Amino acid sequence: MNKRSFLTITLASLLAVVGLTASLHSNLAMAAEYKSEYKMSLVLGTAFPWGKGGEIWADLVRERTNGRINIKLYPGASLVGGDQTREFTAIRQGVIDMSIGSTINWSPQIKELNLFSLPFLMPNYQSIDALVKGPVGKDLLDIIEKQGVVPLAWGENGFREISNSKKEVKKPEDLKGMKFRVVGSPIYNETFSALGANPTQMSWADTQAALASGAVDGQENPESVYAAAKLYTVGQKYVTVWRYVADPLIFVVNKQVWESWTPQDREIVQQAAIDAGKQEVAIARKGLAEPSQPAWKDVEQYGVKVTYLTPEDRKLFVAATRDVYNKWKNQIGAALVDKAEKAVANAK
C-alpha cells in the first residue's frame, strides 16, 4: 500500500468516525428533549367515545414507538381547571401537550370553528363526513395549524340532542320558557334564545347537579353523553332527536412538542391519531348511523320519551333560527359556509 492510499483510507476512516459520533450525538440530544410523560387533555374519561379515543390514541403510539412518548390521560379538562373553553389556549402556550379537542370549545378562539355550530346545516352523518373529509376540514386544520398547533386527524362526538325534564318537545314553541345548560359559545345561547328557551351556560362538570336539581330543565348532547352519564336518572326523561348541530373532534399536538420528536416518531404519532380517529367516529356512531337508531332504543328502558322530528317538524326549528344562521355565516366567513353548504348538499 502506498502512502497516499493509506492516507485516503485513514482519513475516510476518520470522517466515518466523525459522522458516527455526530449521528450519536444528534440522536441522544433527541432523546434528551423528549418527555419521560406527554400530558393529554379531555373533556370526557373512557366511558364515553371521546375519552376512548384518547386511550386508543396513547396506546397506539405507546406501543408503536416501542415507549419512546408516554401519554398521561386528563379528563375533565382537569389541565385548565374544567373550563374546557381555555383549552385550546392551554395547548399554545404549552400547559398541555396534547389533545383531541371539540370544535365548539375551541370555536372562542377560533371562529371558522363554529361552522359545524351553525343550527341545522348538517342533516345526517353523510354532511359531517363531506365536511371533515373534503376541502372544508382541510380548510379548518391549516386555520388551527396557523395558530400554533398541529393537527392530525378528526374524530367525533356526535349529534347533538336535546332532552329535558318537563315535556316532549317537537316544534319551536314547546322550549318557551324552559332553561336549558349550553357550551360556553354565544351561537348557542342566541340560538336557544331565537327558539324561546332561556339559556344558561355552565360547565359539564357542573351540569348534571344542576339538572338533579331541577336549576335547569334540560340540555343539549350527543347520545353516547346522555347514555353513559344516565341523564334519565337525574329526570331527564324527555329526549328530542333533532340533528341540530354536530360536534367533530380534532386530534392535536402542541408546536413545540411536535417539534422535538423525530420526523419517524412524528409520522408514527399522526398515523396513530388517524387511525385511533377512525375508531373513536365508529365507537361514536354506533347504533345511531342505522336508519332504526337502536341506540336510542335503548334508552327508552329507562322510562325515557324520545322524540323524533320529521323533515315537516325539522323545517319549523330551520325556520326559526335562521336570522342565527345568517348572522353568523357572516362572522364564520361567507366563502367557507358556502363551500360547505355546497358539500352538504352534493352529500345529500
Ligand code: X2X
Second form
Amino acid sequence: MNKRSFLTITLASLLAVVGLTASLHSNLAMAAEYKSEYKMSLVLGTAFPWGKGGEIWADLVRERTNGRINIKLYPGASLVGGDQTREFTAIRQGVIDMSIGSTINWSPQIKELNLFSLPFLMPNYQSIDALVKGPVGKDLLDIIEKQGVVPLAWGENGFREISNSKKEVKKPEDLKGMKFRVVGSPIYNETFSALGANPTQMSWADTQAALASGAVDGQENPESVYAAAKLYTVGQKYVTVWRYVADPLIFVVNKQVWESWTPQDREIVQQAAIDAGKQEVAIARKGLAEPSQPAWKDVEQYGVKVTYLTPEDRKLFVAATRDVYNKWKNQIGAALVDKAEKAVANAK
Ligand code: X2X
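Let me have the form predicted together with this ligand next, following on from the form predicted alone.
Following is the full complex, with the preceding chain placed first.
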C-alpha cells in the first residue's frame, strides 16, 4: 500500500467513525427530548365523555408508539389549580403538554371561539358538524395554530341545557332573579342578564358545592355532565332542554412538545386524536341525537322535571338574547359569523 492510499483509507475510516458518533449522538439527543410522561389537561375526568376521550387518546398513542409517548391525564384542570379559563395560556407556556379543551374555556384568549356561545346559533347536531367539519372549523384551528398551539382534532362536550332547583322554566320570565352559575366567558353573563337572570361566573371545581349549598339556584351543562355529576342530588330538579349553545372540544399539543417528536410520532398522535375525537363525539351524543332524547328520559327517574321548549317559546328566548348575539357577532368577527350562519342554514 502506498502512502497516499494508506492516508485515504485512514481518512475515510476516521470520517466514518465521526459520522457514526454524530448520528449516535443525534439519536441520543432525540431520545433525550422525549419526556417520560406528557401531561394532558382536562376539565372533566373519565366518568364523563370528555375525560373518556382523553383516556382513549392516551391509550391509542401509547399502543401505537409502543410506549414512546406516555400520557397522563390531569382532570379537574388541576394543572391550573382548577381555573379552567387559564388552561389555554398554560398550554402555550408549556405548563401543560397537551389538552382536550372546551371552546368556552379557551375563548377568553381566543375571541373567535365565542362563536359556539352565540345564543341559538346552532339548532341541531347537523349544524355543529357543519361548523366544525367545514371552513369555519378550519379557520378556527388556523387561529389556534397562529397562537402557537398545535390543534389536531375536534370532540364535543355538548348542547348545554339549563337546570335549577326552584321551578320549571318555559319562558324567559321564569328565569327572572334566579341565580345562575355560568362559565368564565363574558358572553354568558350577558346572555343570562338579558334573560333577566342573575349570572355569576364560577369554575366547575366550585360549582357543585355552590349548587349544594344553594349559593346559586341553577347552572347550564350538557346532559352527560348533568347525569355523570348527578346534579339531581344537589337539588337540580328542573331541566329545560333549549339547545341554546353547544361547546365543541379541541385536541391540542404544545408546540415545543410537538416539534420534539419525530414526524412518524406526530402522525400517530394526530391520527389517534382524530380517532379518539370520533369516539368521544359518539359517546357525548348517546341518547341525545334521536328526537326523543332518551338520555333525558333516564334522568326523569330521579324525580327530575324535564321540559322541552315549544317552537313558539323558543322564539321568545331567541328574541330576548338577540342583542347579545348581535353585539358578540361583531366582537367575534362579522365575516366569520356570516360564514357560520350560512353553514348552519345549509345544514338544515
Ligand atoms: O365548567 C363547565 O361547565 C364545563 C365542565 O362544561 C366546562 O368546562 C365548559
